[in-house]
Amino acid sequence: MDTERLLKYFDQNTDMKHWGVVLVILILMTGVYALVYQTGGIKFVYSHSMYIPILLSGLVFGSAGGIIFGLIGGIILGPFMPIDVETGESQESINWLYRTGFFALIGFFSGVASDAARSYVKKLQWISFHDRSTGLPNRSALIDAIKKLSLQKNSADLSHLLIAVSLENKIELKAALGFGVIEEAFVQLAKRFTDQDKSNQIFYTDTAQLVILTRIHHRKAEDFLHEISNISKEPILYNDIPIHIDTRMGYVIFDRISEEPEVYLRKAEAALTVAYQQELDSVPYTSDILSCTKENLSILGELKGALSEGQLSLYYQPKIVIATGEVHGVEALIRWHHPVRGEILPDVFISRAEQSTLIDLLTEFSLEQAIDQIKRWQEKGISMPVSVNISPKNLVKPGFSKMVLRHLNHYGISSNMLELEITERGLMLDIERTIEELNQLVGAQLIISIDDFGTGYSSLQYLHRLPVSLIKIDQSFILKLPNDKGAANIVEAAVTLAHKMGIKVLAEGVENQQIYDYLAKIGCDQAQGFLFSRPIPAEEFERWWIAYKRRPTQVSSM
């Protein structure tokens, strides 16, 4: 191999550093040949120095190095190194082209070591950069993209925007098809945002979540998003079947680096949380949402301990018969009653119950504390039906009837004093499951009503099969009463379907005479609100039912 070659060869395979190790090796193989030639010659056991500086150039250079410096050195303690310097007795050529062809393969097999352990070290450092199933860059290529985002220009016209996509039926896909239907869908949705934009970087952050980081115009955003929202919802195709996807996205739009890599996926993450619970395609993070995340783990984290240490409570609404004005039952809603935050708000922690385990806990401690008042007022002489709320999870979950039925058995109270009630959007989640269990409890004479109807639209097509005694009507049409034609037309085409299918129909958030009156007009059987009474505790119900009872017959007279 020529100088020529050989300057070619370690411009393309060496960085400056590189020549540092060059130029040492070098120096050695010249120290090597000084020790050799000032000691006597060849002959003597010195000359086996060189592979020293031979497997050094292996080790860094790999094999190609290791066989240049093995030529190189068997060269320099060849044809200009005698056997004896004395008698200045020269090498048989045989033997020092042997010892340089040794050297050479000294050099490669040093090589061929360096080379394999660098080639193990890069697909470590690909490894902990990749996910090995999509071949994606994953979390960790994302926290290194972020940071290397610091040493670019900041520009007043662009903006870095992170967004966080992920599968909302994924669930639904790897039932179905397995999970490799997920990681084909994020290999295909990979390439359709890569083709999109070549600058886009994407990311495999989790087993159901893509990342995309880009540098965006600020007025182009929108738009940009727009596009990635439309194309993430194309089908896939998994073994030539097109497969239909649906993605949530939440995203953060930053100019520049001020926080730890970390926190600008974490803002991104939380804000895809919220455009799950709200069901939206994308939100946009914003300086509440991690707050609001983290308070509401935080309540969530105390809300098991709550249940034992008694913070927890049940409060009563009475449910009225409309034609006569009698109580037909209560209503149990939860409550509780923080040592330190005060009162926390039934949305605040039932909704987030219900995203966690924790919903089968809180559905259990309403029933079991349901049926208690229930006896406790059979033992005063009330004979009081008790509703209460119940998760649509709850209805999925094996052993929930049964759970229902032993609590019932515990406290010997009958099935038809206790009615449970599900929310419209809720039956859908897995409606011949739900239908099966509700069929199990109406044998055992439970009650089971429709909560906040007319907030959903499917469960029309699956009314007639639902077992249920009762429908009650969502307060957002009835607080609109009489007045808004569109809400009274809602309500009275309500109230004319189920009594044809033999349902009752309850309206909620009945606030005055005026909607209570309308309401007796169209024949609604039941009515519930604060024209009665308010939620209350259990003592404070008896005594305004004691108190309800003296009433003259008028409503509009309490």
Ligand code: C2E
The other form holds:
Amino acid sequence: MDTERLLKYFDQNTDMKHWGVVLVILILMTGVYALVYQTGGIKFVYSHSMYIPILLSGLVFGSAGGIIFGLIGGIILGPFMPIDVETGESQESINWLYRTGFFALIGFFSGVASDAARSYVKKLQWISFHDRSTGLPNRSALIDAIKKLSLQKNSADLSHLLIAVSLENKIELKAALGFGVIEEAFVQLAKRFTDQDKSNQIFYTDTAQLVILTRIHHRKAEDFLHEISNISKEPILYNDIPIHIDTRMGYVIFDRISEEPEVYLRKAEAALTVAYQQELDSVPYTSDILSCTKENLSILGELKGALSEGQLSLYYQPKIVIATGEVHGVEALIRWHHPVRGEILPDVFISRAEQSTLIDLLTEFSLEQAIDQIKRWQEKGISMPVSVNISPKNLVKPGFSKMVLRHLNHYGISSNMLELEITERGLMLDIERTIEELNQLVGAQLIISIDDFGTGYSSLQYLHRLPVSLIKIDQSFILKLPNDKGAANIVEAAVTLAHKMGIKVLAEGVENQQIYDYLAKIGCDQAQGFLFSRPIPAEEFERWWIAYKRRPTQVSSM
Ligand code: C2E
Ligand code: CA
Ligand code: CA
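Output block for the form predicted together with the ligand, input the form predicted alone:
Zooming out: every chain and molecule, the one shown earlier first.
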């Protein structure tokens, strides 16, 4: 029997109508009296049958009940019961008093045994519905609470709200202060949430996750979440030291219970994952979140196999020197040729891979392929520098620059043929560590460029410290040129600033001649975009390049 069924069994037993049991015991005792009397009196063995109702009373009513019914049983078989019915000889008082005392003792022991069993069962019940270290109700208790919601009467303008709360800085906290701090944080948070409103039910559903289950007015959900978010950001006290905590929340609102209770929890947890990914305070569950999470997992699951099975390859897109129209080099862009899904663009899988360690394998793959391609071209007499996209996470990983140099060395390629593109957002992940790693790479003659320039927020203040040769202005600005004044101002300012610092500028997303002419006018150095070529496989690029070199005049007449 599993614990849950065992508990139910005991629950039902203690729920039995006590008066019914009293009646049963009394009937049994009367039955024993009749049996003893009918069989000739107390001197025969049948008086021992009295143990049955006495043991039963102890079992049901505990030690006190056992003693009382022991005494009653003793009296029933006492002064009113002759030793021998036939002769009518009555018992000596000491006889029946001794027996009565003995019965009471038996009742008491049966009660003690049953009390112990009862408290053990209670303990089991507590354990199966609580987290032992925090003492908070656990996942099973939550599932139970959701099940019970379906029994509640539904009010038209009240909804159920289930919020999964986790600590954003849990890894840092655990590393600095041990796991105890996480538990303490959740205990203190749980107290705050119940203090906020006594009707909030709090559960500790995971090693580092609280769940709040409450009922709210439809229109008040936002305010409620805001309040919860605010009170959870107050520092906690750990060993009398205030500790800063940051929380993330995923939540789901529902009116009726139409699915299994676990589903609601899963939805809130899926929304919580998105809150983590997008660094948001709280995220509501929407129907696409769960399917997205599933797809995420299946894509990541397949990606590793895809790498080893050769489903991934690099395409190349030329970068043009605006002043001369020459091809300055190519950017390597990864493509996944999926046997079932067809061509998958990097936007679909790169960001997912970045959330796992797969990004390391992926970047190393791109680097090695690109270096291999440089070598193949060199063998054909083509000197074509290749730039490779690097994820921010790669750069802060120890040994990254060594890995890059090892591959270059292995293929016998000089470092200045390889350019690394790092997104502006990525630089901010750990700026000091990044600068250190970039300096090592530049020291080894590699070329570094900042990708998607203009989409980050704060790299301008670091630009002078970064050993970069080129900034690539994000296509979101370039595509609006030349008519959008705001975009034009930003691009012009970026060109001026970069030139002042001795850094070259490339415009991404050059789709038409008008944009190209404008870029030439403001002195932008390089251009990349569909106007020249889409990203294409290496052999196709070779053919494109031959044709491009034979073009009658410069790009302006293409
Ligand atoms: P990105 O580095 O900004 O690459 C430029 C993207 O713009 C490419 O998309 C390219 O196909 C597209 N593009 C080029 N010219 C034009 C144009 O004229 N108009 C428009 N609308 N788009 C243009 P793609 O190949 O889908 O790559 C998307 C992103 O995926 C890249 O953005 C880059 O951040 C990332 N990525 C690609 N390959 C790799 C890789 O090997 N490793 C890593 N870590 N990231 C990669
Ligand atoms: Ca790029
Ligand atoms: Ca870019």
